[in-house]
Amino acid sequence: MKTGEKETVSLLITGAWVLTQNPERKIFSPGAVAVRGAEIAAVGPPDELSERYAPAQTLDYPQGLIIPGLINAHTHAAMSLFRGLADDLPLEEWLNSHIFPAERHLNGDFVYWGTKLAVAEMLLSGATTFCDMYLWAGQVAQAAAETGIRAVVGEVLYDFPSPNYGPPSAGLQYSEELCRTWRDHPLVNVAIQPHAVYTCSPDLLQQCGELAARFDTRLIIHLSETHREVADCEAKYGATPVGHLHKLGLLSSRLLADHGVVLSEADMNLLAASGAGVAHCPESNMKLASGIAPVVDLLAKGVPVGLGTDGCASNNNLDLLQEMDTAAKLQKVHRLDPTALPATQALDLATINGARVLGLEKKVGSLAPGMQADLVVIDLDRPHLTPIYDPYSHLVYAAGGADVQTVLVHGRVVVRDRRILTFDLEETLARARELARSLQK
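Any chance you could show this chain by itself in the form predicted alone?
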């Protein structure tokens, strides 16, 4: 490039605001992001970037708020087809009397289309990465790759036979094959995902830990979600679920604990010392009356906490903007402290913290040169978002999924002006309705 020549980039996106979520939490107003291929080339004032770069395409949003793509740290995507199937029930009854029986009738086709339905909802509401624990994880990975969303997937592993892989030993083999198949994919990562301490023997849990270590990937498990789970674990193993994993040598920075609702001081100290992360799912925990996770205490101890929606059968949506609002307000009312979990921290849960708990912090979660170009444009030209004094406040307490205008994943425009560009939404909706009818029969 000659002196004075502009550098060519694939895309320049400009907006009224850019919240970078970089270590300095830099804000640009107005702001712009230059994208080169799959990566961010620069972030800064529009005039400055226009002087430096010659974009092949420019997307200008005079009333747009540009943020990092949101990260759903825990969900069961294909359960979008179970939305509303069994509501207002205790967790154990919901799971054992309704969800497990329904799952016995599943197949890979159901999971593939259910995942595509969930991806549509997530992309349209600003989530660019999701972490999925479910059956037929190969079909989940395929759906993610085809639709252009970033995903961490894993086959849920139990002590009892699975409708996908059969006996427990075959589940470990299936997970190993997943790791090998998707090892070099730019969007799909694989994690090892035993279901919970009450559905997995100590031997199975340790085998899962060994497999996760061998492939240098995350070990993800539902943990300490209810008082009953903790009491049963203490009665059976003489330790809380966190203490149980500690005894098994499974607490490490590799571990992601989904929910983490019922935690003692000792549990939190063990998590902090090990470097393990927690995926907080406030709306699911509220709906199933599991309790309120001690998020403020966990963060104060240095435990990384991401934000998840859980599945649509227990939430019943995948809107992370709404989840941020709930997370912040739930901590405030629980602690009777209006300063608890402020809007800035709530956004951290859904961006940089979500990336950290999934081991993706060097790729996504913030807008900075060299990071993957996963970003979202929020349309501020709406009655409920006008006027704007504090973009963090508006984002967490006023915006919703319907305000998402444009979405990029890996430098690719996957949603533009509220329209999905990477797959046929009408076909997905039609197949979802068809599969729901077959399930009802």
The other form holds:
Number of protein chains: 2
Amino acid sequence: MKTGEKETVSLLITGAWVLTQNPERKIFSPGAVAVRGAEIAAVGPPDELSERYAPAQTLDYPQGLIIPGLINAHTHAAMSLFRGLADDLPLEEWLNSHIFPAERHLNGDFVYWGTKLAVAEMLLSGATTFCDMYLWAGQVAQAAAETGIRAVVGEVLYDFPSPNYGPPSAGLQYSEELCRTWRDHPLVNVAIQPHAVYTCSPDLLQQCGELAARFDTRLIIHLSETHREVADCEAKYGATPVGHLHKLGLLSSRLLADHGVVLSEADMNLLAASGAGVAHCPESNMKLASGIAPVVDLLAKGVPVGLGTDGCASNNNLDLLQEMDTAAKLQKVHRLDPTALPATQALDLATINGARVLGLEKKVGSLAPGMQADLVVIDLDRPHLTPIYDPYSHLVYAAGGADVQTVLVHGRVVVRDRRILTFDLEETLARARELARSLQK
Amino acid sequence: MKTGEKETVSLLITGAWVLTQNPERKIFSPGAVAVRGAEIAAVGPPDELSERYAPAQTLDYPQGLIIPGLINAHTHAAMSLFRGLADDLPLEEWLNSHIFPAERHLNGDFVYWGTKLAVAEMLLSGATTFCDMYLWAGQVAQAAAETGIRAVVGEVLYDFPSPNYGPPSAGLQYSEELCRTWRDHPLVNVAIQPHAVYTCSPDLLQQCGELAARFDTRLIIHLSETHREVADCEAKYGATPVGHLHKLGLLSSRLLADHGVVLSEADMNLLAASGAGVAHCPESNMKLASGIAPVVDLLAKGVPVGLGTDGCASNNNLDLLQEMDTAAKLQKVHRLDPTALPATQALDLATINGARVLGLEKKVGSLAPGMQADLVVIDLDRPHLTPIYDPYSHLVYAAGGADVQTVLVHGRVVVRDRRILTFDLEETLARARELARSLQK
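Alternate state requested, the form predicted in complex with a further copy of the same chain (shown: the form predicted alone):
Let's see the whole complex now, leading with the same chain.
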């Protein structure tokens, strides 16, 4: 479609800066992104794009910093309804006396509204894709589709009965149906998600691996999160969790290991050789006192590392801008090296690396022609972001989720000037309060 | 003054919760604070206070969480103009190639506007008191007084010439004049602030101690921030920095040690015995890779520990809500103990403990009759703060500075619904941008 000399596009969005996160890490200042339907048509100087394109809509942010939508590589979205229910406790007491009893009240309605609540928070803090592991994953998918956020969802699978699908054997069938139902959805992807090596038999793990291969999708598992998990696995199977998966033939580029805190040199080499990815969750690992993941070492070995918030019961927010800050600082103090995990790499974790560990690197994570139009505008007109010398530094070390102004997912404006356009936030907050009251009874 | 049966007060502010931080950690839900001039007249249930008082003004926050104003126990406010100028570098390169050269361009105007910029950020993120160490401390005091924030200011003193006061000998005189000038100001307090044991001779340190004693004010110094500082001090003086101050007779309840990262058991015992305080700056210590301060051990020994952000060049923001979160999580992962530094203690650091290390515990840090009316309203009507089970948990683990809605300092509404009422924010941002441009030339 041409209008005179110009091609018609759906949207032209301009800002003071565009950080593309393309392979050359090209920056435009000022910069613009032309959007054609769900896709990015072009990224470049505003003048140049204005000459080439006739946009149906324009969004102009003279003090905006435009970045790729952030990618939350590991969370349990519906746990937003458990935020602050119990904190600062020993892990066993936290799980057995608080989280597991609360989860016994779970149902599909709870998961649906909890996920919508989390989506509101994620969109308003710049996440455009999240990878979720939880029960009633069909409801998670439904909530994602309705709210217009991109998601990788998966039903959590283990050796004991689930309040959702019932007996363990039904879990694989539920997952398979989930794969079929959402196969062609533009926003929702389904992964196979066994919970952990301490809750899944080798047999279940292998069946999960086969199902993931059959549907050519990700196999996602909590792996090497705590010292206790590693010690127990070694005692039971004579191998670390990574070694255990290796022996089961499950290490591959299809695998995403959530947490990856307690990793030996041999574990890291196995992950690197297999092409598997890691979802790093620094704030959860700190709050639960699990330990500090060897992110710098993993990256040096070529293991792709994404960034996740984990669920709200162990963080307690879903703010990836804050998570990048913590990730960078935690590696520095852990290694006593201020050059460790610089701001540019921290942003990589939450963008291109996140896309890669989820198998979405050809769709999202960077701003380039042909990529899906998932992007975020950060408002720089704030005291804590004024003046600006280095946009990477401000993003990682100074900004917070509340500085997000406008968000596009799949070419659609889902947040504009901090208002959610795709669903009723007030209704979601009201339902969340109701569900919390019923939980407390 | 009575109106009928009721006493007239200047303001009655009500919220869904009031966390008093009084010795019993009393919570009112709902709660209200009655303000008479600069002071708190009463704290209690809204009904009860409405019956007792006739307020000239009312502020009603049905979804507000009211807390004492937060206290930033250590910063260099004007460094807001250096935020993002250089990051992720080895400490010596960062200081010698970036920060020190930038500081050679300092002048009083730069410090005045840089401080106002920082005050805007601090007020909008809930800090009502800050303790500042920098050059041109008179300009810092001026900026604090004009903007209506509470401050402890001090000119940084060392053995070499200062671009402000000139030769080293003039520094003490400058400090003394500062003490006299601001002696009766309701918001501004002056402290004596030698930079560190590696930049100040024993003679200068002792003169500083005498001056602080003469004006009965705080003696504040960067102390035991890095391993290198400790090693150098041991080599030069045969003592750790804490031991060195002890030998100089400078350890007392008047002393505030900034950072206190690298502390031996003996150091901690000396601090505890003396009554000295520590300003803990976890995010700066992480970003500069200094190490992790033994906060839990210090608190167990009875050393009061406040919370500071340090300057914007090493954090890079002044958000104490985020700093509390990091402080709590860092102790947990450092000790591999999820019960370490729980949310209630993290809030103590930024309120009552901050007041105590600054010698202001009879004025601020808690909400009680007779205390100064420094308080903050957090807006709970946000996705990431809904639902609420535990206000301490939300404050520390989920909220951020941007959730601050309204702020009172000394009984005056300085921020209302996120608008600064006491000075022109736009002018400050414009001046900050100008100064940054001149710096880059």
